[in-house]
Amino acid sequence: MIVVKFGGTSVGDAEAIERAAGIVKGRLDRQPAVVVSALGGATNALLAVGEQAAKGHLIGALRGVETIRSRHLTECENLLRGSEAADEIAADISASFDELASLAEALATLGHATPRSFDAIASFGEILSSQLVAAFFRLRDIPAEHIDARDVFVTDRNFTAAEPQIDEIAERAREVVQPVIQEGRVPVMGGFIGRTADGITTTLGRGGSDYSASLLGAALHADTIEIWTDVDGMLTGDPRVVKGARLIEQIRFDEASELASFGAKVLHPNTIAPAVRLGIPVFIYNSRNPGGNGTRITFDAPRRPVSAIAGKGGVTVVKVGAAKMLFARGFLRQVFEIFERNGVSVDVVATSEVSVSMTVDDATGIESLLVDLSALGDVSVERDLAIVAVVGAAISDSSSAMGRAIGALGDLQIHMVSLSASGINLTIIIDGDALNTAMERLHGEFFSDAEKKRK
C-alpha cells in the first residue's frame, strides 16, 4: 500500500488533474491512497475572503467568493462534462460557496475573525478539490471513493496550526481508510484539514497537505509515500539562485529535514517526521514529468560530506552577554525560558564563555523579549541577516569540508558559525544582501564541474 499526494499545482486545473489520474492509474496494483491539496492558489484566495469580510468589506469578500466559485465550477465542467456526476458535483460546489458567502456575511457583521473562523474558511479548498478529483478519477476507471479528511485527522484546538493526535489518527485510518483499500477502492481525501475531538474544523498550517500524507502513511504503515509537485525533486541548491543545481536522487531523512528547515521550498520541515519515525521511504516527483527519477528520502542514502546548499533571509540575531555567565548555573535555561514566555522560537544557537547568540526567523513582538533579556545582561540585536546552510551527513567527519565552506565565502562578513548538534549542518550567518552571492560561491565550491571531476 502506498500514499500518493498531489500538491496544488498538480491539481491546479483539468489538465493537471488528468495527469494525476494517469499517475494513480499506473499504481493501482500498489493499492494507493490519494491525498490532494486545494487547487493551486485557492487557499490564499479563500483566506483573502476572510480578511476582507473581517474588515467589513463585505462586497469585496462576496466578489471573492464568486470568483472562486466560478473557477471551481469551470474546472468541474472541464473535468466532468457530459457525465452523470457533473450536475451533482456542481450542485455540491455551489452549496459550499453559498455556505462560504453566509460565513463571510457573519464575519462582516462581527467585524473581526478568529483563527477558528479562518480554519473554517480555508478548509473549503481541500474539501472541494478532493470531491472533484475523486469524481474525475471514477470517469477514468479508477475506483475512487471520496473520504472527508476531517473524519481521519484528529487534532488539538490550536487553530491555523493544529497538532495532529497520532494515536487517534491511526485508529481512524484503520476504521475509515483501510477498509476502502482492502475492498479494492482508492480513497481520495484532502490534506491540510482536520477536526478536533468535538468536531470543529482545523488546519495543520502551511505545508499541511504534505504533512497529512505522511501522517496517513505512518498510520497505515505504507510501503512508500509519494509527494507529487512541480519540481523534479530536491536539488543541490535553489535553481533560482545558483546555476547548475542538480537533482539529488537519494538523500537521508535528517539531511532532507535540515534542508527543509533552512529554506528548501520543495518540502515542509514537518512533512516527513511521521515517515521518519517508521522508516517509510518518501519520494518527491514532478507531476509534469512522471517519468523522472525524482528524489528518494530514506535512512540508507549515501553519507556525503555535502549534499546540498540552502539559505534563507530575514534573520535576526539576538546576543546576550554577561560576565556572570562564566560561572552561573542555569543561565542558558533562564534565557530560553524568556524566549518561551514571549512565544519566540530560536533557530541557531552559538555560545562563548560570556555570551550566547541566537537567530530568530520571525522578529514579531521581539521588543518585549529584549526587555526581559536585559535583566540577564547586555542585549544587542542584528537585523536583516541571512542563514546559509551547508548540509551533509558526513560534513563533520573531517574538517576539510567545513574549511572549504568558510574559505569559499572569501571577503563576505560572517556574523556567526554553528555546527548542528547532529553534525550534519554547518550554519553560517551573513549579511542579508550577501545571501545569493554566498549560495553561488558555496554551490560552485562543492558542485562545480571542476569539483565533479576532482571526485
Ligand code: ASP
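What we label the rigid core is the largest C-alpha set whose atoms superpose within 1.5 Å from one form to the other. Residue numbers count along the first chain shown, from 1. Note that the structure is predicted; figures quoted are calculated from it, not measured. What changes on going to the form predicted in complex with the ligand:
Once both forms are fitted on their core, a CA shift of 2 Å or more is seen for S357 between these two forms. Relative to the superposed core, H415 undergoes a C-alpha shift of no less than 2 Å between these two forms. The Cα position of D92 differs by less than 2 Å between these two forms after fitting on the rigid core.
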Second form
Amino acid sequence: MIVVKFGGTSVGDAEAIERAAGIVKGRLDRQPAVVVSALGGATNALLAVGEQAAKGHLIGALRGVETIRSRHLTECENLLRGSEAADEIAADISASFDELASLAEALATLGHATPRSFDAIASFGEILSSQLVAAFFRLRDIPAEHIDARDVFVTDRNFTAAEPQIDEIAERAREVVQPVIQEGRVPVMGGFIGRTADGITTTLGRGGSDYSASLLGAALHADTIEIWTDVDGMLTGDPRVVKGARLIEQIRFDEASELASFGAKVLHPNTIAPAVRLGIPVFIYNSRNPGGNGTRITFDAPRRPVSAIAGKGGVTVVKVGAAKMLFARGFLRQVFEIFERNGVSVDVVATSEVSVSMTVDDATGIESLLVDLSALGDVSVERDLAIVAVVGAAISDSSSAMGRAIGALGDLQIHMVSLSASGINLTIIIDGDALNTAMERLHGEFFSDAEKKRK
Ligand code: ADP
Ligand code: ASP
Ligand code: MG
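Just the form predicted alone so far, so send over the form predicted in complex with the ligand.
Now the full complex is given, and it begins with the chain already shown.
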C-alpha cells in the first residue's frame, strides 16, 4: 500500500480536489490511503476565530465562523452539486460550524482560550476537508471511505504540539485502516489531528499533516509515502526567498530532515523519522504538475557537499559563560538538565573555551530558565536572530564548501557557527533582519547559473 497526502493548496478548492481525485485514481492498483490537510488557509482562519473569542471579541469571532462556513458550503456545492451526498455533507458542515460558534461564544464569555481549546477549534479544518474529499472521491468512482483520524492518531496531552503514541497508532491503524484497504476501498482521513487516550482532541502542531502521513505509512508498512504540495518537490532554497531555486530529484533522509528542521516548510520536521525507521521512501510532488519528477527521499541519494540551503528567523541565543567551569566535569550536563527541567529545547550548540552558546526556537517563557542558568555562570541573551543552514551529506569532506559559505555572507555579522554532530549541516547564526540576504547570498554561491556551469 502507499500513503498519499495532499496539503492545503492541493485541496484548496473544487478544482484542486478534482486534480487530487485524478492523482488517486491513477494509483488505485497500489492501494492508496489518503491523508488530507484542511482547505488551504482554513487552519489560520479557524485559529483567528479562537484568538478573537479569547479576546472577548464575539462579533469578530462569529463573523470569522460565518466566513469559513460559507467557504466550506461553497466548495461543497461546487464539488457535490446534484449528488445524493450533497445535502447530507452540507448538513454536517453546518452542524460543525454551529458547534464552532457555540465554542466561540463560550470562550468569548470566559475571555480566555487554552491550548486545548485551540486544538478543538483547529481540528474542524481537517475533519471537514476529509469528509468533503471522501464524498467527492466517491462521485468520481473512487471507493473512498472516510475515517475520523482521531480514532487512529493517539497522542499525549501536549496540546498544539501533541506527541503521537507510536505503538497505539500502529495498533489502531491495523484495526481501523487496514481492513478498509484490504476490502479494496480507499481510506480518506484528515492529517494534523489526534486524540488523547481519554478522548480529547489534539493536534500535532502546524504543518503536522505531513507527519500524520508518515506515521500512517510507518504503521502500515507502506511501500512509499507521497507528499503532494504546491511546488515541484524539495528545492535548493526557499522559492519565496531565493531566485532560481532548483528541484532536487533525490535527497537523503538525513539531509531532508535537517532542511525541514531549519526552515524548509515543504516538510514538517518530524516527517522523516517514522519513514527512516523502516526505510520507506518519501516522495514530494506538485499536485499542479502531476507528471513531474518530484523529489525522492531515501537512504541512497548521492552524497553532495551542498544539497540545499534553508533558514528560519525568530531565534534566540542563550550564552552561559563560566571561565573555569566550562570543561569541569558535568558542567554541560547541568546546563542541559536546566533546559530540560524548564521544557525548553535547544537547537544549535557551540562551545568556546569560556562559554557555551545555545539557540532556542521559542523564547516565550525562558525567564525561569535564565534564572536557573545564572547559578552556573554569567548568562546573556540575544534575541531576534536567525539561522541559515547549509546542508550536504559531504559538506565535512569538502575542503572548500564551509569556507565558501562563510565567505559568501560577506559583511553580514555572524554570531555563531556550528557543524551538526552528523556533520551534514553547517548552521550560521546571523541577525534576524539579514535572513533573506544571507539565504540569497548562500544560494547564489552554491546554485547560481555560473556555479552550475562550473560543476
Ligand atoms: P502544504 O500545504 O502542501 O503542506 P506548505 O505550504 O506547508 O504546503 O509547504 C510548501 C511550501 O514550502 C512551498 O510553497 C514553498 O514556498 C515552501 N518551501 C520552503 N522551503 C522550501 C524548499 N527548500 N523546497 C520546496 N519548498 C519550500
Ligand atoms: N492544516 C494544518 C496547518 O495548516 C496542518 C497542515 O496543513 O499540515 O498547519
Ligand atoms: Mg505543509
